[in-house]
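First, one chain by itself: the form predicted alone, in structure tokens.
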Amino acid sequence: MPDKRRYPIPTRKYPPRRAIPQLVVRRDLRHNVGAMAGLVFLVMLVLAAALAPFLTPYDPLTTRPANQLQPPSHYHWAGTDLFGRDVFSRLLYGARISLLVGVLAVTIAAIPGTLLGLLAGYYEGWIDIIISRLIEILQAFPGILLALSIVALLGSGLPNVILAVGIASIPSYTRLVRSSVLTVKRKLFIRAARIVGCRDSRILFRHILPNVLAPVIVLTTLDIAWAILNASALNFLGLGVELGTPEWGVMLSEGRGYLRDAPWVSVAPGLMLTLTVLAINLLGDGLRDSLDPRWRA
């Protein structure tokens, strides 16, 4: 029997296990100052919008002509507008509409855009040709011009604004998902799934879709900011909600005639739009860096 001290038994060394992607994302986000700042601002904004009736004693729709165009003070933190309405109250209630429009518009864009991209990238051929030509037709128009055309066709109103902004965003999701599917479907595990007899629907939604979700999540985050801006632009032009509604685009439109005498009427909603879009972009950049496919152990 050989001596173990002279002939040691070789032991197999296993490579270190890689960190779980979800944990890597959380760790990277915690160390990204910009992403965390954007996340904190968005959480505070959502809470302020949800608790708006408890955070301000003023009704955003009640007019008080005696208090019109008052500068910011301890009574009215952001001043009052032409009709004596409290601007701070209208900002908080307007956040509800802007955030709702952003989330719903992106949902309308992401679901059909992702499905079209999956079909175009997986089947190719005439299906890819038809979908690509339709997407190119939509992309021939600038996003805001396409949204304006849809609203002009369907009529003004908040539901039509949400639908228009959502439809205008579909091409970006379709092209992104299609390019990702063209890469993923040539991987060995997709070939193995076909060999064992998996149906196309199972391959698409169980094997390909999870591997293309990372860029879609990042695009969705960034697209919310674009949707909020475009919806505010349509409301600014009077094609969305009715005048007097506490919405940031409407508030900008109402205050543009008083920029010299009462600049706070337009500065307040403009500043909220800027900070919200900046926070969403910072969070989106952080997610993009965290969801990089080259994980580090």
Contents of the next structure:
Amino acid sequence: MPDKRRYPIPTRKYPPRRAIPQLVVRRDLRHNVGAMAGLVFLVMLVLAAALAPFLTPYDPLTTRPANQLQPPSHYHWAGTDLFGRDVFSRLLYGARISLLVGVLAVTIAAIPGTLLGLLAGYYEGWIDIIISRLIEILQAFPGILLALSIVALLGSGLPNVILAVGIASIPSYTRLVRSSVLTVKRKLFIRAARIVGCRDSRILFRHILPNVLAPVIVLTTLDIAWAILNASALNFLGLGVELGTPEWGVMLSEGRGYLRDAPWVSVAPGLMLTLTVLAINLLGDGLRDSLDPRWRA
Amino acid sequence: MRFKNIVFSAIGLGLSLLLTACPAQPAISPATPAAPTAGGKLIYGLTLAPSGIDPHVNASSELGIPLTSVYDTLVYQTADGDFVPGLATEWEISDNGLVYTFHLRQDVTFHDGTPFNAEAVKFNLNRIADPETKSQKAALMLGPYDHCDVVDEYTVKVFFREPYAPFLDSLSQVYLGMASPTALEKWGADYQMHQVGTGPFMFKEYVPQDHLTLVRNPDYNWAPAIFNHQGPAYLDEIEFRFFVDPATRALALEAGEAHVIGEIPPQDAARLEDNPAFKIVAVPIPGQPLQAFLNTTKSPTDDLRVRQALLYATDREAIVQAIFREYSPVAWGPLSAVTWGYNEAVVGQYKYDPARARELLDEAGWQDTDGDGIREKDGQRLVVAAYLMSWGYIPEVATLLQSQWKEVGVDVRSQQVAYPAALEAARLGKHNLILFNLAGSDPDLLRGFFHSEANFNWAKVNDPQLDALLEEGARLRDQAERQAIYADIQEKIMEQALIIPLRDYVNLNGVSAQVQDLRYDAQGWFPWLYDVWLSRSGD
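Right, and the form predicted in complex with its partner chain of this protein, after the form predicted alone?
After this comes the whole thing, all chains and molecules, with the earlier chain placed first.
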């Protein structure tokens, strides 16, 4: 179709001026020792989880009762549990589940949470009232209680736990995005976009969304840690994964009765959980320091 | 190995410090021959906080542990299953089995001064049978109760609509204990907080989830002959506290927070036994062993060969050894070995034989065609759906079942559920497998599980012959005839492979060496604290 506009579109000789801060400011992050340590740990964890079958000779599910509650040794690096299963290989396979839970739960939370926040902040009025009230209802419950109720409603099982933990953290995204949208949409370039005749969807997704994404990314990182911890808590309570699944929360729970005689059964998954959550939080903090304009020098 | 040693020596050091720090726990020889001394306060740990503690209304076994000392029963049951006089000095049963006549003691008063007499018995039984009471257990234990007649002040006749053999067994339990009619009328629905019986201890205070306190009844002078002494109890006071988390029980004993705690985890029991300051009183519980009910109406367990294969594929010795250690015997049938009427013929049936299990599954048409280790038939994988409750080591047992069955090509899909959810799933028949056990001293309890109309018919069995036998067992009075019938029933249940028996329930009570003469009643759950005294050697 021929161009019917009267004025020629200026060709791009210069890169467009960016009102948006760059998403990742590498120099800042690279100098953040904590964040880098967290990142290194997480990369190693992901590799270990992916390569689990090559790193350990034991199947995480095979029971050998005759071999129960062996202390850590060069055969079993983290000992064996009540059923004679190798705790170390269960830790590696457990990392797969925990990482998966973290990423999926946060995806479930972040996408609808961000969308709702965009709509509420952009349109205000009755749409905002409805969305905000709904979110406030969700927020009235403590996260873990809300997740517990959702699991009670849907039934136990890992998919339901992921869904529950995800739903429980939708409100934080909605609120964060809504308030950012309220600020951004009053800026000149949005008005300009509207005057030029951009459709709402274009303004929302091409102009507003990139401008509110930075804090969402920070929240996502921190939220992964929260999701892993909460999913483990639900599994610890016996509401999540199926019997025998090497999930860290379940492993913690299984070892609880043997703390005196075989502390390694609980300590190993507890330590992994702590380190993983710590690593993600350090990385999240680092990201916030480098992304959040308010925190930058 | 080295790490274990370090941990052990650290624990040992801690313990020896603990022992030197508290002179109340000296080197004690477990069998102190000294004469009982009166006085002292016993702290008894309960393992579950019951929602209600009125024995006529509520069903929990946990309420019976304290309240057995508050109430006397008309008859008592010895460990051999004989019935001996309690509040009733003698009794006659009519030839048709419909009328029981009880002659009562004349020297008994309730803790509130109300005299105990025939009217009181009538009042109690009528209260239990009254639908308004909403009794969860006692009313069922009364069976086809019709009414009571007061013959004279100390003679009472109890009438039944049909013969009911387990009546004396029911009467010997705290759920049919005799409560003061005055107090029942005065407090109404709030009676559970103000209970009044005739027993050796009086109800003082109950703070739900926290503690329940009993004090000695100084006027008690009507102890049944099965006890060691007469007159008031030795202990001044008993406080019951709650230790719900199994992992904390042995620690609480070692810290001196309780003298007795039930249901000590096996691994902790082994450690306590090595410590001279404690002993383990292991009480085998009559009733059902821990067992898996197999649904006979849902594929694949609707096929007898599959059910039998699951039995053959189960290595019970390995399960018991790994989880319950040397404390629990392997179970072979629907009743535990200490239950009256237990049939020894079931012992050794379906002994672990994975080769036989594979044969049976092959015969039933289940073959592993795609090489994934799990058998298939007509495109269906051989999967059993298990509903698991979280108590009583059920998840642990199921974990081992799962891996044992995988060896023969059976997959287990499990769901952990709360008790009500398990009941619902079982009612709808969504399960292939549910693990459960119920305590009880009369084999009539099988009627509640294997009768086609039973509430807990989790095997979904519908066998008119079995129904008739179960009904007959409840009716017959002759103990030898009953025994024969129950022997038959047990064999039938195993023939049809309705259950996988796993282990006989043994309650491991951790007891301070200070506690003397602690015995348990025929139910195994309820302690006789009347004879108990605390030794103070080394004070």
